[in-house]
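Taking the form predicted on its own, here's one chain by itself in structure tokens.
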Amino acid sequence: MTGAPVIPERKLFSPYMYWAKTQQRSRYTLATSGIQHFPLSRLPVRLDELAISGPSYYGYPPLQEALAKKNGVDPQCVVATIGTSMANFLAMAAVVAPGDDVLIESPTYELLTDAAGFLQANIHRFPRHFESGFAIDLKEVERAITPRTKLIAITNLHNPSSNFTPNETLRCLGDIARGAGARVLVDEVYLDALFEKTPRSAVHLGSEFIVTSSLTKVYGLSGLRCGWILAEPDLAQRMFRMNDLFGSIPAHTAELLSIVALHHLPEIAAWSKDILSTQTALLNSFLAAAVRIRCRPLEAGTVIFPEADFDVEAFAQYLRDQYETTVVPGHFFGAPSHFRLGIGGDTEMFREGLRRLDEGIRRFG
């Protein structure tokens, strides 16, 4: 008699989040990664406009319209979402089922990873290599494809490093996924960092592509949890019907004040703008001076992703008990000899807090 096939054990929290809510604030706090909270009171809209409840069922046809807008889709390919990382599971959850192979760039953001392990997937990784900006290696892909592969995640830009992955590698990775009957998930959360410069979404470039992002790192509005996946009609209404089991029916002031932000984005881009293009300075400046880490200059996004000569599990506890201040360590992204550095908070208090990274840096051990 052949025994029941074992299913995997599911982990059913995520280490970094339960990290990131207990232990990541500190008075000097580099271990964010997005802007800042945008003031409400300069979002152009009256308490008499708002409402509690609305039509919000499968889409609110209003915020439909301006996210489809803003991508250039229709917006029957659109699925509104509860930010980046519900859009995430979502996604791999209507493509994903039990046993199937799930290739995931290395290293990553973990929600990523632990959203297809408590889908029971098999995970397969394919390096991004530091010397090479953490750029992507088709040729790894390539290696680490198999035929059972459904789906290739990756994000854009990189979450941890912000390397930039153009169109012509995009259709490249189309191109293996499509060769392997796969679809490709693009998290584009930290793509409209590039501002002027961002290309058009990934959803573009074929039927296999699936995005996701939010108002939540770039534009300093994580409080309205507005994310939406991009996808084609289908895909997307199964993705809608899912969310049944999740979020049902969102938070229609939400909406509301999302479809504000959305029609006047671009002040809110120049504001975001401003204070990363000041922080970007001060950053790469630090990065040119600084001892024990490797890291290339920052050159568009939120974050960074050193590589340090010390024990840096080690080295984040004394910098957050004797300078009251954080990083992020990389064993959360799968890299334990790096941590992540954000940007894009008060910037005297960013300042003060390179300051105390440095000197950290240069007496720790």
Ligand SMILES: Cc1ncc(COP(=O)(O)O)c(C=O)c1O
Contents of the next structure:
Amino acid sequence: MTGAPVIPERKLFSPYMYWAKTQQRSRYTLATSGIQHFPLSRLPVRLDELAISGPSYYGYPPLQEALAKKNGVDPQCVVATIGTSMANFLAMAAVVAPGDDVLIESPTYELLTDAAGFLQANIHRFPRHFESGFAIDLKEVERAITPRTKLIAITNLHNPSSNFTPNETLRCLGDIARGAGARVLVDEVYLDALFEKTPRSAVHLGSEFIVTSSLTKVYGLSGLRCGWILAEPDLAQRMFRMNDLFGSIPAHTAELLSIVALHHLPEIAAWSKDILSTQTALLNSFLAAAVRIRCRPLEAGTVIFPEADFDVEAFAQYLRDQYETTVVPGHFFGAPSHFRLGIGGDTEMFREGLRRLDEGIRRFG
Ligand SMILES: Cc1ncc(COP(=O)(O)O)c(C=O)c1O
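With the form predicted on its own done, generate the form predicted together with the named molecule in the same format.
Below, the chain from earlier opens the complete complex, with every other chain and molecule after it.
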């Protein structure tokens, strides 16, 4: 995974995103990575409180304030974006030029490598090992960093394993990055799944940190596309200016709804925590009795990444055809002997999906 850089072919699409949009759904979908949609009717808002357009130029001030408050930063450090997806792209594009080295965890969320490839960076990887529960091994980072590395990119919680990286490790990662003149991008879209144990955002650890997140995964509000970047003010301005090339101005109605959601985040979190704790218990009893796969129990988060002793690609197809159940094949994360399994959908659907998965594994090949 380390060694010679992979010179990117300029790929103008994401294979994972195409799969997720066209193949992920089935009667029993275990391929999701976030909580089900929060019911719109439960957002305490009246239609006459909304508006189609408003003064959203370089950030709509009330949304900037709400995001700054949630993250304990100055509004000047916040860049509101269309989901974490646009956040990751803008964050990378603002600090990476063609030919720069970018160091990305492996396995990871495929869009991080796709975005870096699109920006014509030289992509290096550092492994996160299954045996350690996918914890970040700083020695692997030190081995893989180069004098040309401009960005180290990680996810916390880790997608696909939900491993949590604590602040002590992040601080050391920051030191390594600083030594090389690089920044650290931490995608925190799953971090709030720690609920009351959620630490402060990594952006507080130093100016080399850039953080991205959204209300998608933990709050069931993907449709609002309420994402953000946290970075030092100059960099934040650069990202806002760059966003003029893409979305220019955001959907104002969604901004207004996002502000309402941000003001009611504790209630939404309680709803989400309830669903996730029920399903975490179901998932962990499934894992305790499962055959032919290896995986630690889920402590917090919405996904796990078991290793299988069978052909995962063929199994995923079999599971879909015979059991109307989907999981994400591990090759999308660069780990073909694994698959990703997610919690957070409808609980009865999840329970039956697990039963089918278990039966499928026992009968397969
Ligand atoms: C690590 C990670 N970042 C970002 C995203 C996209 O998030 P959003 O819906 O906020 O764009 C995902 C979605 O799967 C993800 O897993």
